[in-house]
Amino acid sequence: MSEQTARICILGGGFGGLYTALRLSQFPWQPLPKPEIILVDQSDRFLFSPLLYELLTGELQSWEIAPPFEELLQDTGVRFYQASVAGIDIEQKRVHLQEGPELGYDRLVLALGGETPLDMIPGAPSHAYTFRTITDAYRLEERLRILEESQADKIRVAIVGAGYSGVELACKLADRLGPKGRFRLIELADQILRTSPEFNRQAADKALKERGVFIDLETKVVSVGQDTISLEYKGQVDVIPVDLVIWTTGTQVAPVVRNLALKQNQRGQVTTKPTLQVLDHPEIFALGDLADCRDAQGQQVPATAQAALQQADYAAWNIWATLTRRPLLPFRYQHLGEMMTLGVDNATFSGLGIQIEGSLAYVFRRLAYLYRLPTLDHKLKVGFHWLVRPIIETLSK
């Protein structure tokens, strides 16, 4: 590796790490030598995934939400490997790939992501789906096609989790299966959406009965078989008949990431500065739901694709701080509301001294999103899309 060019290897192509490669990609660098930037993910698409929920309606299609990074990172400069991460040598400054070279760094930034974990329920990791990646989403709708062109007179849904996951997924899949779907949300909790805006819980809760979904509070899953769901409330197991577990609830760190000799927190979560940088290690980053981050004001900052999204521009900042000599900035967490899809045409939104539901609400979580999409031209053309689409579809009736 050449002396006057560094290398900056960033690891998960999520909110945090492609945001930071392509905000990394637009800082001058003279007098020094550009560096150079490679972006590592086992996927070749990175996943807006706020908009997952659409693919499964229909309203949105897979090229909208999952572009390939080889197309957003055209003219950037950024270097894609598409690989899986089989190991990281902090003290050689190496990261050992599964299906590629190894990379030195000067610079390495963690944004892994999490994974939903599965493990501790018997029968959950053959039968659950998760609901996590775009490739879970195709695996979920081939599922939705066989259960919807089957005699059967219902189709009953188990989803674990009455989280933002579970209650968009919830919503989505009642409209999109209508009279014909039998709907449970299962949560361990007394209440859905445990840490929302109060304004958020009413929305959902309203959503949620009109589509006759049922509702399991301080529920525990016990196990999960072929086609039941075995659950436990204040002592008592019932086996419940269904035809389709969603696991929505929890996030694990990778593996790859636990095993490292860094400072991390019970669940794995690796400790960082304000400035985002590891203890002990100001060479390595770490941000989204691998991190375990207090910002500048000492809040924990959430594990959100918000946050991973304002934590981007603040390591790509410091990364080039700490090459340029320049002075670093500790992260200041803004919350900016929350939003979710209760359905086709309705959403909520609470924040900013706001609060609305319904299709206005709907609209402005669209806009919000196009406005976060990763590169110009990305916006440009999903926008134009979403624009001339009622049109075509008006015509084509």
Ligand SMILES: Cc1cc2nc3c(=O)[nH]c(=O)nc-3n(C[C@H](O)[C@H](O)[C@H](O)COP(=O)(O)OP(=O)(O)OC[C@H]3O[C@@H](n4cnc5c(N)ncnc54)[C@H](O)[C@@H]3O)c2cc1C
Second form
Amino acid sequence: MSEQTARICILGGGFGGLYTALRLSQFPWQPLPKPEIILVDQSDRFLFSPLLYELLTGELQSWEIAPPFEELLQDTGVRFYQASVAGIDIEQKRVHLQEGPELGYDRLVLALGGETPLDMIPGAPSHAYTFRTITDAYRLEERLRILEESQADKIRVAIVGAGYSGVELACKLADRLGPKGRFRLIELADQILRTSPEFNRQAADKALKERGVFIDLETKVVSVGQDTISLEYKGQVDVIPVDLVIWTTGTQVAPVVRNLALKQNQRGQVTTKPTLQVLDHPEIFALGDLADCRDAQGQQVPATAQAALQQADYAAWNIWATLTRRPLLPFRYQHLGEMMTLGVDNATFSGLGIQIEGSLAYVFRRLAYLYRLPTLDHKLKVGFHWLVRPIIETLSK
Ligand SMILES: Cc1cc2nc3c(=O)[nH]c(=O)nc-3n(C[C@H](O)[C@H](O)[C@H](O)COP(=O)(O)OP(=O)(O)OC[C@H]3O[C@@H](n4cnc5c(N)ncnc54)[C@H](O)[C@@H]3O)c2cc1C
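Follow the form predicted alone with the form predicted together with the named molecule, if you could.
Below: every chain and molecule of the assembly, starting with the one above.
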């Protein structure tokens, strides 16, 4: 590495990492030489996860919500490596890739997100489906297709966790499967969507009722079998026959991050300062789901795409500031509200003093996410497709 040209390594190309890379590529660096910016991800494409449900209902296609990194990073000067991060040597400032070169760095961004833990429940790793990545969505799609093509008169689906993902999946899949679908939403707490505003919880409750989704509250999953799920309610265990179990609860930090000698909380999230710098390592920045961050006002930053996107602006600015000797900015999280999809063409939104549900919220959500998609090129392609798709569909009928 030359002394003048700094190298910034960004690990993970999700909401935290990709948007940090895109922002960094836009900063002016003169009189310094432009640093080398490297983005590493195990996947060849970015995933806009809030729209992942729409793949299962055919409302959206993969290219819209999961564009390839090569396409997004064209003309930005950011180099992309598709590789799995196998280890990080924070003393030597080197990143080990599973299949690729070893990378030295001057600034490191940790943005590897989280994983869905399945190993606490017997049978879950072999029989439950997760819903976090595009591969998860394809696997689930395959299973749904097999069930739909079978001669069975009903398809019994158990969804574990009545948080956002569980509720949204239940509504979307209920719309997809129609009268054949039998849904159970299983939740350990005594209500669904514990952290949601009342308006969204009520809209979700209504949507679930309309779709006949059965909700098991205060219920613990004991084990998962090939075609059963064992549930414990008030000390009594029932074994229920099911065709499909989808696991949506929990987030854990990947071992490659947990193994680092950095201060972490009980969940393995890396503790950061409000500047997003890791404690005792001002050259390392952490953001998104793997970071435990209190912002400038001391509020705990949630593990959401909304927060990771906002952090990306600050991470990029602060990396630029450390290299160009400017003052750093402490992160200030702004909660802009909460949106949920509640079936095909149905959504709810609560925030910014507005509360809407139904098709108006559906349009609002789509436009808000269109605005948030990465790069102007991709926004234009997707926006144009959304405009002409109804016309093409009408003409082809
Ligand atoms: C189905 C679903 C719906 C969601 N809906 C919403 C929503 O509506 N609103 C909201 O605010 N949030 C939502 N979230 C949460 C949101 O997606 C996350 O909070 C956000 O993605 C976190 O950003 P991140 O950059 O930390 O991680 P991610 O966006 O998950 O990115 C991590 C990246 O790291 C890569 N990676 C992981 N491990 C390795 C490795 N070892 N080597 C190389 N690359 C690796 C992954 O491939 C991935 O691209 C949703 C999540 C899911 C799963």
